[in-house]
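Just one chain follows, in the form predicted on its own, and it is written as structure tokens.
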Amino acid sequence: MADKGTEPEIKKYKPFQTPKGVHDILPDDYEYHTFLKKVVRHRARQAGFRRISTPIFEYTDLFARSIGEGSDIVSKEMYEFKDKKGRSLTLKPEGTAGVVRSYIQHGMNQLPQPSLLYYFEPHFRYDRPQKGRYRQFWQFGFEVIGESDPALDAQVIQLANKIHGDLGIAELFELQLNTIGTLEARQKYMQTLEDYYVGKERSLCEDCNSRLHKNPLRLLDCKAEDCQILAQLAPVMKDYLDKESIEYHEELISYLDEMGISYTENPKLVRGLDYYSKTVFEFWDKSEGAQNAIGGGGRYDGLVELLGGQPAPAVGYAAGVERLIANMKREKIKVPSKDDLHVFVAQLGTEAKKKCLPLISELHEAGIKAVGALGKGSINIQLRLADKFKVPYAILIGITEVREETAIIRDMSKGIQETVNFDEVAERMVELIGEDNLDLYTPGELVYS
């Protein structure tokens, strides 16, 4: 208890942080997501796909089905919580399984095929925090439910291409290309590489000694030295394909070919979850190699039906946001800002601050972007705070006036300023800051049926 007389202590908090894995998009970086997105949106509105959103959680099953009980994801990595009904829910680590499991459960298969979907959403995966690899991560992915073909494929890769290109990071990246054949050719091929690597098991790591009786595919894409050299040994995919899955990878890689598309074919990828067949592919940095990949996709035939679904083949990609922002700041890549002001509105005493109101709002319909200081600062200190939003120009409305009905238009880089009668000030900075560069808004137009 304090003494009389004496100031009571104010007790200090520690101020918080972010968890260990996770980050804030702070406006800098939000101006690399709004392109990112608006290049996505921009692509897949041309061929045709239509966005599609699904819950952050979904029931852990969905993902221990699709992904593989053996998946380092399913049995490392997945943030996975009981409901009050002691149900067991997971974060969404992938985007995949959420987008077939809505596709089966609201009967898509009865709309016109394929179904073609893209997201752009958050995911959560348990991971060591390393450059571009976060515990919450976006992507951005596309799905192509309902067809089998190699074409498909094929445009789906040139989608992604096509980002990368606006995105300015294309020719930092190769595509790495393989097929794992259908489900029964693969089944033997894993059997063959099971019994390849019996024997060998104080040559290689500790992941993929857990590995090996579960999902021995794995053990090809595997980063570590030793691991590495045993992969180089094992016996080849390849010869152990059988005629469709070798015919349908020759007939993508003519699609390929026919659109320009160069690639790397790489029969040791294999993608880290249990849903692929045919077709895999990644996009690896040129210096880097899989250290950097940004995305990768591939063909996953028996998803559907292993959800629950009547069978459909489908194929799709996805690729890391982060990474990709990563890759744009590493080339020096500077973003379209929709951020910057043109106006700063400053004003002095009650009266000057009741025309501001309605004139900030009047400049924000008129497609200009404005602010204004209706704190108790002096002209200079609210100009010094214009300078801090490096905006051209700023409106200064005094006590004279709001007596004359004016306003003072200054050119914060010339220096020099005018006066206008206050009714006019919106029209006359429409023309200061020409309507190619306004920010107009036009709702669209409501149909009532």
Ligand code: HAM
Given for the second form:
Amino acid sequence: MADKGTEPEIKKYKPFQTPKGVHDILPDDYEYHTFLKKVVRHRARQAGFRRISTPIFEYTDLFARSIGEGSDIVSKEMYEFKDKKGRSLTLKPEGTAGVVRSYIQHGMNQLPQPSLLYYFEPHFRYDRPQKGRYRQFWQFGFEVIGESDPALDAQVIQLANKIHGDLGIAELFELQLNTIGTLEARQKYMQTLEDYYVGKERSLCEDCNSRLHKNPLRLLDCKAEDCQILAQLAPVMKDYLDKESIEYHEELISYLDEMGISYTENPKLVRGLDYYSKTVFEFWDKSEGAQNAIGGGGRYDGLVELLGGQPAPAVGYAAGVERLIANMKREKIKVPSKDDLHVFVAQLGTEAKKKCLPLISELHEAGIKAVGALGKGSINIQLRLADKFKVPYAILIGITEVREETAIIRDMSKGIQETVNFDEVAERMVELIGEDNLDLYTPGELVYS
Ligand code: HAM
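Having seen the form predicted on its own, can you show the form predicted in complex with this ligand?
First the chain shown before, then all remaining chains and molecules of the complex.
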């Protein structure tokens, strides 16, 4: 207990930090996020995609069944928890499973097909945090459900390419392309692969040993040295592909050639999620390879049926937002900033402050980005604050201005100022800022039905 007459001791708490592997999106980064979202929205709309948002968590079984029990995502990386009734739920580690669940649940197969859906959402994986690898990360993705045609695979790849181009980083990446065949062909190949690896377990890493009987395909893209040597000598998928898959792939390639999209055929590319069939692809960093791929996707013709829907073929793509932004920054690419303020309103005295509040609101309505009427400091202190906000103009209202019903507009870089009638301030500011630079919100016309 504190002694009588002494101040009670205030406990000093240690400030909180974000949990490991997650990060805040600070305002400077949000400019990139907003820009990226706009690019994605624009390209999606052009191509007829409509936005969908599925819940942050779903029943665990949805992911286990679609992504596959043997995948790293399901076996190691899921944020799984029980609700108060003991049901197992999981924070979504990727977007495709939820979108397909929604497609089935809402009978989207009754709508004109294919359904063209896109999303821009946070996802969660208990990954080992490192550069470009987080436990909460943003992905945008496109899903085309209800039609099978290599032209659709080509269009999805082209859409991804266009977005990378809009962000100014297309040249940094190369498209890695493969086909893993129809489900039947894949099953046959997986059995052959399993037979090949059985007896060689001692040369395999721990991960590959546990994957061997669950998903032998994954052994092909293991990065461990001994596993890579064995993978080099393993039977190749190409020899097990059925005619349909080969023809499908050749047609896709002819479309990519026609569209001038370059690619590297990579027979070892299998992807880390079980739902794929036929086309698989990833965009790899030309300097770092598979590490930190910015996006990937492929065809998943069996997934709708696997999740209980009427069979419907599908193809899709998803990209990692943090990785795209990191690459833009690496290339020193800046995005247009819409956050810069136009004006700081400084005042002196209670009467002036009262006049400032409606003025600031009027400026906002006119499309001028304004802050001010803060605190009780001198005009000079407020002007220093205006400098920190990096505004091109300040409006000053003191006792004289209140009496004369005027305001002073100061050009901060030139240091010159003019006196304007109070009720003409907003109009004059619009002239100074210029119609094209105003921030006028136009939500579109409302229809009352
Ligand atoms: P994915 O390859 O697992 O595919 O993820 C797509 C992209 O998300 C990756 O290329 C990467 O850029 C980003 N990403 C994944 N994990 C992390 C992480 N821990 N930290 C930061 N970024 C990460 C899918 O998710 C499939 N659903 C793609 C798809 C859509 N296939 C068909 N439709």
